[in-house]
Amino acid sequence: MSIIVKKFGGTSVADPQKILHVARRLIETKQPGEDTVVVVSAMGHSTDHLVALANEVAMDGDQREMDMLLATGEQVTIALLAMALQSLGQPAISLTGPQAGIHTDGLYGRSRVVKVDADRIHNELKQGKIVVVAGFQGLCVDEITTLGRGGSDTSAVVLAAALGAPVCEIYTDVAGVYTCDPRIVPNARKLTEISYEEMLELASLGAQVLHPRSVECAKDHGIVIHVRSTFRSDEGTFVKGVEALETQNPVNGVTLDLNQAKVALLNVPDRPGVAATLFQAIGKAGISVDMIIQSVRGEITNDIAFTVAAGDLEKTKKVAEQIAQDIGGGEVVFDPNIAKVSIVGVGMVGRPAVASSMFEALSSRGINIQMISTSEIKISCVVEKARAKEAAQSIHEFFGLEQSVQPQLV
């Protein structure tokens, strides 16, 4: 018997009617000689609702109790989907993450999976059942822990690896991975295939299709992820190894992250250890830094600018102002009205014209670039938030991403 793992996100199981739709689809698509394991998220915005409830009784509540609370969201979904399958004549059973044998490292709210004991799943599959597993959760010794937002994607890929499933199907409310968010660029093209590396960059840059940890896990274990629509039967996008892909196109996607803010420390003393002092303090405060630029202001001072998530801006202000005072720096300035636009593509390796083309696309619309960050397959620019969507549209059009084969760069 072969095994296939399918994951359905919160929008796919947002209400009883959609849960019944998923149940019917699982039955209709189940192939002879194929066992099915289904991973589901909490219904719709259930997790947000649970967080709001917690905040009503205790702001910054104990993280153990938060995990105990949040884990219930997926448990509602698995029970309802199992009952829906049973009502349609298909044997099924629901399992929590711990019951499915998912073991974690015990970090509340951000656990990582350390092993999977799949015996229970195999035993249930042998009885002809579809096994419905709660995503986002696992067990450390005798404590329930959660994997963090987007953790159900990771749960599905981890189970696929443990069960020897070569493909993990991720069902969502979009038809696949697009060259850009169709809400920003209406003529964005759905990709047939995309490499792990490109998908990992897109996910980390703000694309909401897959969680970065799930892509990383799939790459490590050689599992193909098939991103497809819950509400359509056609194929979506396959996330797979780059060796199987054509790389004639320099760019495969444009992302836009509006959840950014910029912080700058001016007139920072130019001496060893200053940057370490600043970013150690920021790290201890639990703040993740994205782009960093240090520029020379004078012979003895520098300016250090960096970006953080918009939700971390107030906390970052306090830390930065304190550090500026401690090191004898100058003014600390902030700008919440920025956005990050990025291009991603394994085909940009060895093509120096890609960066200049991106800058030309922005320049042609009179859009100023405030910061630049690059990697081997990614270029990101910080621009004014008010012109961010125009920036993404301009770049998408300039590279001809709506076409399957892009025009040659000059």
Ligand code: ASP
Second form
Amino acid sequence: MSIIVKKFGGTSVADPQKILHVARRLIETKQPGEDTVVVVSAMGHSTDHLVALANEVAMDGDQREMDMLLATGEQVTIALLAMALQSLGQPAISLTGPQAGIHTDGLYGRSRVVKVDADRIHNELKQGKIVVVAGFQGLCVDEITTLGRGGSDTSAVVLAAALGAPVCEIYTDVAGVYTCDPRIVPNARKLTEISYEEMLELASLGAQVLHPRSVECAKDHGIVIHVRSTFRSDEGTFVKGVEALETQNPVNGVTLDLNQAKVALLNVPDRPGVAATLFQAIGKAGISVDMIIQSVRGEITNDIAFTVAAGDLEKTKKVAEQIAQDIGGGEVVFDPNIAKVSIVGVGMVGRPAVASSMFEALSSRGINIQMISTSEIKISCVVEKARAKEAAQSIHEFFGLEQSVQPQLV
Ligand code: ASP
Ligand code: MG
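Show the form predicted together with the ligand, please, the one above being the form predicted on its own.
Following is the full complex, with the preceding chain placed first.
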């Protein structure tokens, strides 16, 4: 018997009708000789509702109790889906993360899976059942912990790895991975396949379709992720190893992150240790910094600018102001009205024209670039928030991303 792991996200199981739809689909698509393990998220926005409930009784509630609370969301779905399957004549059983043998490192709210004891799952499968597992949760000794928001994707891929399933299907409310969010670029194209590396960049840049850690895990274990729609039967996008890719377009995706803010320390002394002091303090405050630019102002001072998540701006300002005082100099300025637009593609390696084309696409619309950062397969620009959507559209158009074979760059 081979095994397939299928994961259904919150929008796919948002109400009883949708749960019944998922149950029917699981039965219809069950292949002879193939066992099915299903991983589900909490129904609709129920995790957000649980967080809101917690905030009503205690702001900054205890992490252990938060995990105890949030883990209940997925438990509602597993029981309902198992019942729906049974009511349609399909033997099924629901298992919590702990019952499914998912062991974590024990960090509340951001656990990593350390191992899976799959005996229970195998025993249930042997009895002809579809096994429905709660995503997003696991066990450390006798404590239930969660994997972090969006963690059900990771639960699914981890289970696929542990069970020796070559493919993990992630069912969602979109038809696959697109060259850009179709709400921003209506003629964005669905990709037939994308490499792990590109998907990891896209996911980290805020493409909501997959949890970045699930892509990392799939890459490590050579599992193909098939992102597809719960409500359509056609194939979606395969996330897999780069050697199997058919196309070599320079760019495969454009992303837009509106949830960014810029902070700058102007006129800081140009001497060793200043950046270390600043970013140590920011790191200690639990704030992740994204882009960093240091520019030379004169002989004796520099400007250091960086971006953080918009929600961290107030905290960052306080830390930066304190550091400016400590190091004797520097004025702190900030700007919440920015956005980060990025392009991703393994095909940009060795093609220097890609960066200049991106800048040209922006300048052709008179959009000013405030900051730039690059990695091997990614280029990001910070632009004014009010023009960010237009920036993404102009880049998408400039590279011809709506076409499956892009015009060659000179
Ligand atoms: N229910 C959790 C969340 O909303 C996990 C998930 O859906 O992946 O973050
Ligand atoms: Mg999700």
